[in-house]
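Here you get one chain, nothing else, as structure tokens; it is the form predicted on its own.
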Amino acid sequence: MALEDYRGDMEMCCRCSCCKFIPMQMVQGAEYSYACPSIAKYNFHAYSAGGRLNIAASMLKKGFNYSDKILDIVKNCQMCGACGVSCNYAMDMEVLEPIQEFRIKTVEDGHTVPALEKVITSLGNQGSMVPVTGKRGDWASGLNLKDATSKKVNVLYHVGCLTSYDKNMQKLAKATVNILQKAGVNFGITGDAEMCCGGRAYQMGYKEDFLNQAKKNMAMIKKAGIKTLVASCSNCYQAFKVLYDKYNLRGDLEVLHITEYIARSLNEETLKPSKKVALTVTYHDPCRLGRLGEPWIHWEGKKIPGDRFVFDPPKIYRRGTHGVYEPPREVLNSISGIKLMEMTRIKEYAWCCGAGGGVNESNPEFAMWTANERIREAVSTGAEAIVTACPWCEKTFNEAIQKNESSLKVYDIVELVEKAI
């Protein structure tokens, strides 16, 4: 879909600024009540999603004059979705997509940032949207780890490029790959084969190039017949399960994020975690495992015609509640000597830790300023670590953390998983 087919939903805004918020029914103070960091940054109307939704549906009826404030508005964020799921608690209207095609739109009429197109060409020449050192499969070696393209397995586990190239995050790969060992599954790796899944590609407005890399793992998978995909990223885990579903792409691929398969192996007993880890936590929620990791929603029908806002057949709106939260909270709740302190903003309401939508590329200090937020907030449960499922989360929390001289520590998932067994 384009711009001009959300143009009922960017007129349906009637300005009330709940997009701004986390739902009246959930806030417990002051504090803690945003649900959108850009309004909560540049406190001003433009910066929320309502902003931009009033300036895409006026750019539609006067022309895309671009200007730099508008194009620093459409930039400014992180692409986390939370708007639309405090907009959609009471109303029925698209908001995360209009947005997402006004920064598509922006992108094909040639008004793109320096920093993300230095990104997008290293996608385009090296395959991967993060700096490349030494090979993709490198942090696998000495593993005798299986190759799905060339032998028969149950399961594919995608790495990811920051996990892959990111020396500071392999130990989540490692980790990963001994919670499955542990459980028994037969599964492997396409090492150095291995493709970026181009979500971040999509956030950033390069919808051809996430496309592009969406078709290409598509055609390894299906070759290589691969019926399972576990991701322990949540970027990849939305871009599979969600983003490649959206654009009838996934097939039936069965795409799930490691923390749903450790609930799985955990009930199953397949895994059973024997340690005690002492440690008082504190979750966050992911954004593209939590609300936008929702299963997408195919609808077709037409707007009947009139004042009122109806569609034949009646439309489904995707809030935010169908996303991943319980599976990573039984795994924790399943080791000895996790105490779990929840913080205000969870679930589908989540403030996101700074790192999606192109942010951390072209505003680093917007991004810091966001996971700063995050880190104050789970300081205030009393909690000496927050935990994540994320590794662009524990990273930019972690760059937050040292910045600021931090006590708290910050782990992935899998890291107190595999402590425990």
Second form
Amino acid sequence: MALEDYRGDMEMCCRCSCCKFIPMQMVQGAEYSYACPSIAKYNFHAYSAGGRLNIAASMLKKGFNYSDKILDIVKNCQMCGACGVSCNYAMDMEVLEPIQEFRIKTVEDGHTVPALEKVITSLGNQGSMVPVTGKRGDWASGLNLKDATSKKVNVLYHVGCLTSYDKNMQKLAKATVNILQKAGVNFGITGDAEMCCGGRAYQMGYKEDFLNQAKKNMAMIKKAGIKTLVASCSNCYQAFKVLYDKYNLRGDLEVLHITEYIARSLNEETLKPSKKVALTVTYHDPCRLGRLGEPWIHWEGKKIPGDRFVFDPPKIYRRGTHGVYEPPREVLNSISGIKLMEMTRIKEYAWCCGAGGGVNESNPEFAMWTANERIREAVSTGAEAIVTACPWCEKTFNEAIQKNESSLKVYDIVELVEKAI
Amino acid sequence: MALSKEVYKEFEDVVGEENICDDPAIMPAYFATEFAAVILPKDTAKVQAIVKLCNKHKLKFRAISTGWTGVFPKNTILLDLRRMNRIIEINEKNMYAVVEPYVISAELQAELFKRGLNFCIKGAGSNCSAMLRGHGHLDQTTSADDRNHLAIEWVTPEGEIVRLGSLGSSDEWFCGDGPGPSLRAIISSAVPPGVTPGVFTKAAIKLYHWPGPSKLPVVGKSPRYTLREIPANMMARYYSFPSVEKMWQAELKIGESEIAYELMGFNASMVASNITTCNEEEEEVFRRISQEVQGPGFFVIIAGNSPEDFAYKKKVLEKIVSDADGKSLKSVEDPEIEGILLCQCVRISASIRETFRAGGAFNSIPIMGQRDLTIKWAIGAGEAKKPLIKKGLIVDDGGAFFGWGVEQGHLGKTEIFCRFDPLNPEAKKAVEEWRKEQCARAVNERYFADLLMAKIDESGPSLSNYHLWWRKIVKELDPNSVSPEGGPLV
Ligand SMILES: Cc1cc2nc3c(=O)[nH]c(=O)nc-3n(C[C@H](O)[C@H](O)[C@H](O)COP(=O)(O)OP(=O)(O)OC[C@H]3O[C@@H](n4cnc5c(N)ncnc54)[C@H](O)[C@@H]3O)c2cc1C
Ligand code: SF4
Ligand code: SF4
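To complete the pair, please output the form predicted together with its partner chain; the form predicted on its own was given just before.
Next comes the full complex, this chain leading.
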């Protein structure tokens, strides 16, 4: 659907400001009440979801006169979707979808920002969203892993750009491999042949580049006869599971996040964490595993003329209810010695780490500010470590912690599971 | 009229370049009004400096808190008070809280619950400013803000900082009337949303005892939050009655016996909005509930300070309801639904479901006064809604109204609204006409109604020409005419 298709949704915005905050029932005081990093940092109403909808609706009416300010508003948003959850507590209207379409339109109209252009150029040239050093599959050298493109495997482990290329993150790939091996899974990787999922390009508004990656990936997956894909990066997970489905490209590929796969293995008792890990932790729900990991709902319909904003057939909204919230918690709770302390903003109304929507690339200072807010919240729980389930969150938190000399530790959940098995 | 570079620079010097913007790009987000500039002051001193500059350059200005509502003249300087979001003090001993305009009610209430306290949250919702004046679900026990505002800090249209009440003499926030300048007569109808010009920068709000837990045990995922369990000594019910008279009899008795923590005169349609998560479900539940209720009704929360107190209040409630032939709505007795309503109606978090969700717009007439009389007026306004419902121009709520008593007495607020699709010009026009007619009827029948600005000169003479006095006061306060009125005089 294009931006025009969301005209009615955008006109529904009543300016209530709920999209700035976590759902009202969940507000626990003056601290940690905000859901939207963009409004919390930039303050002008235009930087809230409601403001973005108002602006996009006005441009639809009056024409797309781009300015630096418009681009600043469009790009300084993590596309984290917290706004949609808070709005959709009470309202029946799409929020993140028109914001996404607005982004796509700016790119299609040729109004881009240099930092993001650079990343997308690199995606085109080198197939990666992060700087390339060496070969994509170098992290696996010596591990003797199966090549899923040529060997029959039950599961494809899709590693992702950041985990593959970033020397500090390769440990996550190794931990994941270790876990899958311990669980006795017949899995493989695609190594140097692995391609970017395109999800982060989509968040930045580069729909064509995303579709290009998606088609290439699905062609390879089909050719290799892969039925199940496991991702340890939440961005990849959401791309394969939700975005590919949105564009009817996923077919019947089963997509699981590693935390779902571990939780399943724990239930089936193919994986048994036996070692104690004495640590008080808090868990950060990555946006794209949590609320944005909710399955896509295919729908096409027309507004029923009359007094209500209702459709034929009825429209079911993705309100963040069905994201992946429990499996990571089940996994943490299965490790003896781990004590889980929850933050105020969790699950469907979790605060973003700051890295999404191209903000990491286009405005690192804003990404850091957002991460610092989360670190502060994590520290307030009394936890020694913040645990997440996405390399982008881990990277951003680590950078923020280094800058502000916090003693909080950062782990991906696979690192803790690896310690425990 | 864009500001000249020099004038813009003067404002920028006050707040810093990141806190002022006149780029047309942001204006659609601000009521689609072409403001001369939007400025984000951080504190009272900055507000004062901005107001003085507005006077110097004869520029009109207005302030917003969360900015939900308002109509503003083009080229106004808008003070968006978003950065003024501090809870300055919660004084447990003297039971008041001092807040800045962008503290939302949900934030203040959560802090208060931790201390066994609560305050009057406006029916608009806890997403609004905690500081703004109004009425709400808790009026039975927390009264309304005519009484709840204690000392107030106000930047006048000329840029003087006036500290009202005890603040004016002792730096203490405990009283709105003094020792120190009271000025309550000006402020009482006027702390926004209202008409007093200038900017309100801080207010002390009276606090009340909260018998519930320090944090409500909310469970579930959005959009269906409920309570894990109904907190000890609390209960929520909806009762319907065979007639308006019977309902009123029960409402009055409940007030007299001082047993209700909350009494909210929801109609069946509002109950349906509250407990459903989408429009389709709402329509279906409304149809079902309409069959279950026997007539008009209200929602009640009982909150005891001890098991004995709770048992007593419950028993009295049951007796009053039974004497008036009231019937409890079975759906609400289901603990999940009871939990949804209890949570939403204490944390005031579903007014949007009641108003905007259906069609995207609503138009409302609130009437203050003696409840049994204003209800009679509302029945007429409800009848006048029915042809619009029949034509499919507004959402079918059975022609219902709602309202609630204030301070356990016979006075209260009665309100009626139409929900519609604002993109349907026919519906919009029909609703506007309905509103005009029903407001005029209210005024003719001598009710205290929100008067449309255009009508003030007509209705003023029957109200001691108060509007003329008000204009004289405003002229004194705002000699440069830089602070336009924020809304209709009430
Ligand atoms: C759905 C809905 C339901 C409502 N129900 C009720 C109800 O039950 N009871 C009730 O009392 N009200 C009700 N209202 C009105 C409501 O009280 C106000 O809309 C609400 O309090 C506004 O809060 P806000 O923070 O959004 O104020 P804003 O929208 O920011 O401001 C409202 C008005 O006050 C002015 N203003 C705001 N802050 C200041 C300031 N600091 N100094 C000077 N002027 C200022 C603005 O210019 C504007 O004219 C309802 C409104 C809506 C939309
Ligand atoms: S986007 Fe939704 S939550 Fe935000 S202001 Fe608009 S209606 Fe309210
Ligand atoms: S997606 Fe996230 S950053 Fe963007 S408007 Fe919504 S809440 Fe704010």
